[in-house]
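Coming up is one lone chain in structure tokens, specifically the form predicted on its own.
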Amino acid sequence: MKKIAVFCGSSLGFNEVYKNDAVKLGNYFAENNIGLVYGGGKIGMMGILADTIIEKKGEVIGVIPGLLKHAEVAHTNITEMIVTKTMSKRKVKISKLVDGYIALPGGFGTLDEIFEALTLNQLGIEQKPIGILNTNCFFNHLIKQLDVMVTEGYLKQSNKEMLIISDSIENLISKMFSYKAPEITKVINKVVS
């Protein structure tokens, strides 16, 4: 993997432990050359992973949406900022970049985009490796609620599958490293007129 996508808060959040972790991440990328693509942002985690990897001259390429380029937000000591007109195209942008997706502690934004990751792979439009770094156990809550959804028939465990889960960035990496797609059966529906 060349280029893995992170998904983050634009928030520290209330635990230190959580920036710390962003660090290591920044740091595991730069040593090991794996270049950064993020949400533009030079706030919150967003911020302190992209800083960490500039600082050791790793690459970090930034995809924002024009209305979220403001100075406020936007990062502006990147390798490379790519501005989109929609979050939307934000998504395919980052897709196309990409070799896989982490996602670390963050809000609404960092779930629509790790879901969106799961979806694609679960629809066979993508096979990359998809990895939730379970800092503090941050992510224990949404991990029920998948064991909820395969047991009440709304997701198959094979899908479920498909996330790879750590609380150690090399043990997350290395998993995500030796990920393999599973068999996707492809169902066509005939429209019957």
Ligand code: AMP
Given for the second form:
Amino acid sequence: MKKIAVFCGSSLGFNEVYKNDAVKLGNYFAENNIGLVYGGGKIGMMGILADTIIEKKGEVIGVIPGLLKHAEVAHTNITEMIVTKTMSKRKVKISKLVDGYIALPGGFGTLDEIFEALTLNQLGIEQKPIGILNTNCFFNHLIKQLDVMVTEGYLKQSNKEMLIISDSIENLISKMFSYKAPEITKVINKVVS
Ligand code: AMP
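Instead of the form predicted on its own shown above, give the structure for the form predicted in complex with this ligand, please.
Starting with the chain above, the whole complex follows.
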């Protein structure tokens, strides 16, 4: 994987442990020549992640909708900033640039982005690894909700397994490298394309 999209909070959260993981992930990307593609913000978890990589001379590509570019939130010191017309065009642009996706702790924006990636995989439109870094069990309740969806017949177990989960960066990325999309997804992809 040469480039990974990271979705994460525009806020920092209350517990230092999350910020520390944004720093650790940034260092991991820079040391392993993985380019970051992200929302282009300078605030919260996003800002910490981008700053860490830039400090280590790594690659950071921001993809930001024009609407946010003019606000005080856009990063001004990254490798490249791509400005899109709309939020939805931003998602398409990000998906064209990356080989996989990671979510760190965040709010609505983070969940929206990671679930859109999962939906694209579920439909076979994409077959990229999608991981969440479950620091401090942050995503445990979300994972539990996915189990409820499986039990109640709204989510296939095989589709749930598309979501790679770990609380260790090395383990998460190693699982992402060895990810194989389920066969059924590939069949649907042929029909769609
Ligand atoms: P949230 O998790 O609600 O804080 O939203 C964070 C996610 O939504 C990030 O991954 C960004 O791609 C996007 N996003 C939200 N707010 C901003 C912002 N101010 N600037 C750039 N991207 C943002």
